[in-house]
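We begin with a single chain expressed as structure tokens, specifically the form predicted on its own.
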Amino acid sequence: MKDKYSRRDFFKTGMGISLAAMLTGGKNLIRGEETAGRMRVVASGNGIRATEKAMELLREGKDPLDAVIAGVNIIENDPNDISVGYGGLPNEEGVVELDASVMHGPTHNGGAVASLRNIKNPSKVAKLVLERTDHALLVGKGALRFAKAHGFKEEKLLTDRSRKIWLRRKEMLSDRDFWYPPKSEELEPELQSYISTHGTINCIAINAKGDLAAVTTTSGFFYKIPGRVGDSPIIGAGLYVDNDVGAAGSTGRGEANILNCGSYQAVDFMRRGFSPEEACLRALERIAQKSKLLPRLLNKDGLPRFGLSFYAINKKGEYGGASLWSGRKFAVHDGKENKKKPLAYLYKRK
């Protein structure tokens, strides 16, 4: 039985915030807290280090796009984080393929790469696509050649840790092939949960001038078909920025997001006056409704059996996020402290 939603009503989250701002002489109110200035950074739950770094750079006056990319580079470079970059979980052939996109509010320009191999920082390459080409997206071997032309060095991205997880998945798939079933002692207990997983990090920022930027980077679905591209490098799905309105980004099931242009929808809802949190919820509500047309995506209760989350900041510096299912968090640096907060949600887990 679905428990729909934990969201606040529209007056409290949308019109209420605007009215409160007017009554307090134009000061921003975010979830009841008076704030000075607009500098904010939000990220998916695995991005608490990214929000800290990005805020540090915003305070130094750096461009918000440089700030969020520097933030996610920490996670891309971490071999112990299997969701992105170096050490990311591979495709079914044991090859790590990375996707990333960036979007810069002041210029309304973006860049992206997909199915990029042997380069640990796809977010940096995506920024170069924005800066050094008249294209928006480069893929596969073309993206690799482009990265190498700009001085990026090829390196092995599959770590021993990720290789162990990949091998266990391969051994588990069938009892009719030539692979013996796995021995339980061959994989540490803490790695067992990664057998069926995916990972992404999204990071969004607004600086003191009100300029916005966003980045999304991922290694995609674990054991995906080689060449699969998710939502992360698709502008309008994995992220979207309108410097006059706000920015949004996502993590979760990319296919559902691509087919609904979810991040664009979230920004469009903010354009209509909804708060960031309510905008994310409404984008998710549309996706959930469309998912009902594909029974394979539904659980026994007729609800989406996948996860998807959105994160958003509007032009005033108000922020929020939402997930299809309860229990998830996102990272926020509000200019005073860096912490994780619960995401709003459409459906409560049993």
Given for the second form:
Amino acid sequence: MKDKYSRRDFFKTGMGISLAAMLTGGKNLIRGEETAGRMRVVASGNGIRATEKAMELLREGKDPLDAVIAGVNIIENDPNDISVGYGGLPNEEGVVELDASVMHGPTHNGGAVASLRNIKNPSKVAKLVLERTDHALLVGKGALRFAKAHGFKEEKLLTDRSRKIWLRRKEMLSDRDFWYPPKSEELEPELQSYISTHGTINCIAINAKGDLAAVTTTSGFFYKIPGRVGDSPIIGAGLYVDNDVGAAGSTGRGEANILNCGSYQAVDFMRRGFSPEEACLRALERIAQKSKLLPRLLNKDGLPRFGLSFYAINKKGEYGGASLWSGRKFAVHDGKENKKKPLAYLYKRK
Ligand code: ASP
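Show the form predicted in complex with aspartic acid, please, the one above being the form predicted on its own.
All chains and molecules follow, beginning with the one already shown.
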């Protein structure tokens, strides 16, 4: 059900800021001197260690792109996070395929890899696409060969835990095949809760000079069709940075985001003067509107039956995020403390 109270407030503030933006042409957001010293890092809820690390590097004066990549590498390397990198959940054939993109504000340059197998840090490979090629996106075998040419070692990414979750899903998928699920007393409850899971990490930073950068990295949808590419490596969808305005990134149902260029839209709303949180809400609202054209994506109340979240920082260092559904959090390092904060939302979960 829609949360009327939160929506009313959203429009109220939105209209006010919109008027201010019309009067000032949004220029109040992009005056360099206002940004000085405002180091900020935001990430999806699974990124609290990433925001900590990225802020540490920003404080050392490191480039914001290096900072966010070092941050998400912690999560990519962690087998306990089954939504990214090593230990990420595999495709329907039991193979882990990773997607990632990066974008660097000061040079307005980006790089990405998709359907990359056997390399646990796709975010690092995406950065090399940016730095060492004239391309923006490499996929599949070409991306793997490129990574190996740069000295990356192939590794087995499927952990035992992820393999078991995959096997359970395969066995439980249908009673019209030759795979039998285990008897109910043999089902591991911990594994069952992951059967329809997915996830990603997005991380965005602004340094003391007001330069922005972002990274998004994922193993994509669990049990996806091999070769499926989500929004994470698509610049404009999984992330977008305009160093004059702000940066945004996403997690959640990639297909809905790709079809609406969500991160680009969030940055564009910030360009028009909306706060990061309002910009994320407006991008989500457009996606929710368009989803109504696809009935299979709607629940019985006619609302999107999927999850999608955006995170954003503007040129002033203001940050915010929003989710389609209530109850989600994001990680924020505001230069003083690193903590999880609730995301704004369009619809309240019943
Ligand atoms: N956005 C990711 C994808 O579509 C999945 C997720 O964030 O849950 O691949």
